[in-house]
Structure formats: structure tokens, C-alpha cells
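The chain that follows stands alone, in the form predicted on its own, written as C-alpha cells.
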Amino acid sequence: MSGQPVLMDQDGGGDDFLAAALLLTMDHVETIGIVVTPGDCYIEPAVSVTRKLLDLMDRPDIPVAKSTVRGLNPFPGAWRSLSFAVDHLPVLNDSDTIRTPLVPESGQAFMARVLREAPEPVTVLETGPLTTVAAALEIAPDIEGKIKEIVWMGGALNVPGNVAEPGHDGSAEWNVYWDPFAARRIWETSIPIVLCPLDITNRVPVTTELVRQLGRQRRYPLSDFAAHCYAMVVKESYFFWDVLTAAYVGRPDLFTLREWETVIVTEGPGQGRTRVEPGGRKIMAMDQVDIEAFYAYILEQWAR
């Protein structure tokens, strides 16, 4: 392979298709996949979205999988409607046909088999819930191997989550509480677990500043969406979460990781929750950013 091997599977949300516009212009990556799991989505436009965002890169020999596990929690149906809005974006609608092709075969029998066939380890760029890669690991166990590491966006460690539902102590951060029975699965795992909790994501906000920014290069198709894709949503209190996650891939040199002991909290009013615990399974988490170096990072790619 001319890079590094990198599997994403994301969930639809609008920072998520911008993960992946980041990660593609990554010279030293080889996208082997994309994988679209029904969290933060609806599932449809969410694979069109992604469809076209390959087509507008040039990229249609990156094959797309649609997902078909379901989660515990859904996410609420206000953030998955954006996926609709993102479809519609003139940028992504240029032609009337879509060149990128969606596998016949499952999300995770996908995954399954990539991760399989793969001559050296993956990276799974994980931005949503990890249920499609648990089911992936119950459909072939030996792919375990096979995943160099999972970088994640998910938790929160020491910050409060951001799960505000009825009943729920609000200590979880979604893409657990969708479906914390996963998490635990790949918490079982020895694959090492790289996370970007909300304790450092809380830190990386998406500022009017960088959207006009991104609007002022919006010659470039790339900034042109991530500009209007960010515009829908800066209003709210909006972070880089996926984003940030996918920066790591290509340029791990601008964070410091940290390592903690935790568990996966399955059951009661905190479930979901991503404990601090001592003798828990051992993770890398992202700890700090060079927030301006980020900022730079991502104008640049996007210029293009």
C-alpha cells in the first residue's frame, strides 16, 4: 500500500462527512474504506452525502458500506435531520449521477472482510458509535489482529457528557451512550484505543471567525462545504469533534496523549459513561492541542 491503511466508519453527522474530506487529503494515508453506521443520521441521505463528497474529490474507487446495526439510545431526531440538509448542498449536487459506488454487502460484513484481506494492520478512524465494528469482530474474531489501532471520538473522562435525556445523569457523551454495550465489546479487545473524549474537544470550538474564513477560500469545492456545513450549525455550541479525531491521523505531532485506566458503564442513570478507574482497561486519550496549529491545519487542507 502507498500509506498508511486507514478504515473509517462515521455516523452521518455534519462534522463526520468533514472527517472524512479531512482525512482523504492526507498524502500519507491510504482510505481503504468508508463505512456509514445509522447514529447520528438517517442512513440514506447520510450514504448519499457520502457518495457525493467522493465524487467531489475525485475519489470513486473508495468504496462506500452502509451499515445496518442499530443502537440502544437514539440520537435525537434534530441532529440526524441535518444529513437531509447536507444532501442538498449545491456543491455535492453538480451532476445528476453518482460515479462512487455503495458495496452490496453490509456495513459490518464489510469491514469484516477488509480488515481480513488487508496485506498489513488497519487504522479504524472510528466518529461514530463502535457498533459496527463489534459486529464486524462477531462475524470474524480474527480480524482483531488485524486493526492497528481504533482512533475514537467518544467519551468524556473528566468533563461532564453530553447526553441530556430523561433519567440519565448526564455523564456520558452520545457516540457511547448509542450503544455502551459495543464500547465494552471493544473495551474487551486488546487493540489499542487512541480516544478524542469531550475533555479535550470541549477546548476546539467551531468559531464564526473560521467559518468565514473557510468562506473567503470557498473557491476551493472542499472549504466551499465545509463552510456552509459549519454555517448550519455555528449558531449552536458546536466543536470540532470528528474533525479533531481525524487531525490526529494525519498530524499526531500537534497533540500529547495521555493514558488512563477506564471502564464502560453499561447499566443505571450513568450509562454509557466512560469511567476513570483504577485497574480498568488501559486507553491513550488525546490530552492537548495545539488549538491554532489546528485551526491552520485544516484551512490548509481544505484549500484545495
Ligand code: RIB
Second form
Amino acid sequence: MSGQPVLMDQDGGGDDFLAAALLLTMDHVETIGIVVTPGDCYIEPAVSVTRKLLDLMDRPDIPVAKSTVRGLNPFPGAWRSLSFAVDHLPVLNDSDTIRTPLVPESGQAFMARVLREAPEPVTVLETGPLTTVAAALEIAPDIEGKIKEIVWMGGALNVPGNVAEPGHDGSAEWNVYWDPFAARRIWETSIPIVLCPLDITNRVPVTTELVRQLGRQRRYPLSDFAAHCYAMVVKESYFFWDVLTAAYVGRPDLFTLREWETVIVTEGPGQGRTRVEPGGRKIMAMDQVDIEAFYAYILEQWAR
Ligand code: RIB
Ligand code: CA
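Given the form predicted on its own, state the structure of the form predicted together with this ligand.
Below is the whole assembly, all chains and molecules, this chain first.
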């Protein structure tokens, strides 16, 4: 392989597409596929956006697969609807046809197969719930040894969560809450986990200034795409959740990590919480990031 193999699984949020758009700019990375999990999206437009984005980046050779898993706690409809709007952005719609194919097998079967066939361990970049990874492990338990590490946007360790649902205590982050049992399943493996929790993403907001800077360089298709995606959400509290997670794959030197022992809460009002608990599963979490260098990095990477 020509670079570090990375398999991405994303759940179709605006920032998921942009995380993919960042990953594909990384010279040292060989993206071996993109799976779309039906989490923070409606699946048809989310798959469509992913394929059109690969067309835009002239990478129709990268397979896209549609996961058929289901979560316990659906994302809010208003968040999921963004996938329809993004699918209609002008920069993605110069052509009536999509070159990048959708593989015929399910996303979880595709994941199991490509990991099994990979000649070396693969980094899994996960920007949605862990359900598809758990389903792939169910299909092919032997792939555990083929995953070098999972870099996951998920969890809230020492800050409140972002779930505001009736009966919930607010301690969970959405990617865990969508399917806490899948997260617990991954916690039971020995796969190294690098977490990008709300603790760090809360410090990296999508700012008006950054969106305007992207807009000013919209002669570049990726900046045009990013500026439009962010323009639709900048009025909300929106953070670089998935894009920050992807940036770790490209520029780990911008981050410091810290080890924590954690458990996944699967029941009760704290369902989906990632609780710090001595004796729990060891994970590494992104702890500090050079925020200005991160902003400069994405502006540079998307100037194409
Ligand atoms: O909690 C933020 C996460 O939920 C992000 O990955 C966003 O895209 C949604 O999936
Ligand atoms: Ca996501």
C-alpha cells in the first residue's frame, strides 16, 4: 500500500462529510473505503453526498458502502435533515451522473471483508456511532487483529454530554448514545482506541470568522463545499467534532493525548455516558490541540 491504510466510517452529518474531505487530502494516507452509517443523517442523501464528494475530488476508485445497522436512540430529525440540503449544494451537482460506485454488499459486510483482506493493520476513522464496527466484528471476529487503532469522535469524559432528550441526564455524547451497546462491545476488545471527546471539541468551535475565511477562498471546490456546509449550521453551537478527529490522522503532532480508564453506561438516565472510572477500559483521549494551527491546517488542506 502507498500510505497508512485508513477505513472511514461516518454517519452522514455535515461535519462527517467534511472529515472525509479532509482525510482525502492527506498525502500519507491511503483511504481504502468509506462506509456510511445511518446515524446523524437520512441514509440515501448521505450516501449520495459521499459519492459525489469522491467525484469532486476525482477519487471514484474509493468504494462507498451503505451500512444497514440500526441505533437505539435516533438522532434529532432536524440534524438528520442537513443531509438532504448538502446533497443539493451546487458544487456537488455539476453532473447528472455519479461516477463513484456504491458497493453491492452492506457496509458492515464490506468492512469485514476489506479488513480481512488488508495486507497490514488498518486505522479505522470513526466519526459516527460504533454500530457498524461492532456488526463487522460479529460477522468476522478475526478482524479485531487487523485494526491498528480506532480513532473515534465520541464520548464526554469530564464535561457534560450533548444529548438533551426526555428522561436523560445529559451526560452522554450522541455517537455513544445512538448505540451504547455497540460502544461497550468495542470497549471489550483489545483494539487501541484514540478518542476525540467533547472535552476537546468544546474548545474548537466553528466560528463566523473561519466560515468567512473559507468563503473567501471558495474558488477552491473543497472550500466552497465546506463554507456552504458550515454556513447552514454556524448559528447553532457547532464544533469541529469529526473534522478535528480526522485532523488527528493527518497531523497527530498538533495534539497531546492522555490515558483514561473508562466504562460505557448502557442503561438508565445516563445511557451512553462514557464514565471515567478507575479499573475501567484504558483508552487514549485527545487532550490538548494547537487550535490556531488546526484552523490553519484545514484552510490549507481545503485550498484545492
Ligand atoms: O456529538 C457530535 C457527533 O454527533 C458528531 O460526530 C456529529 O457528526 C454527530 O454524529
Ligand atoms: Ca458524525
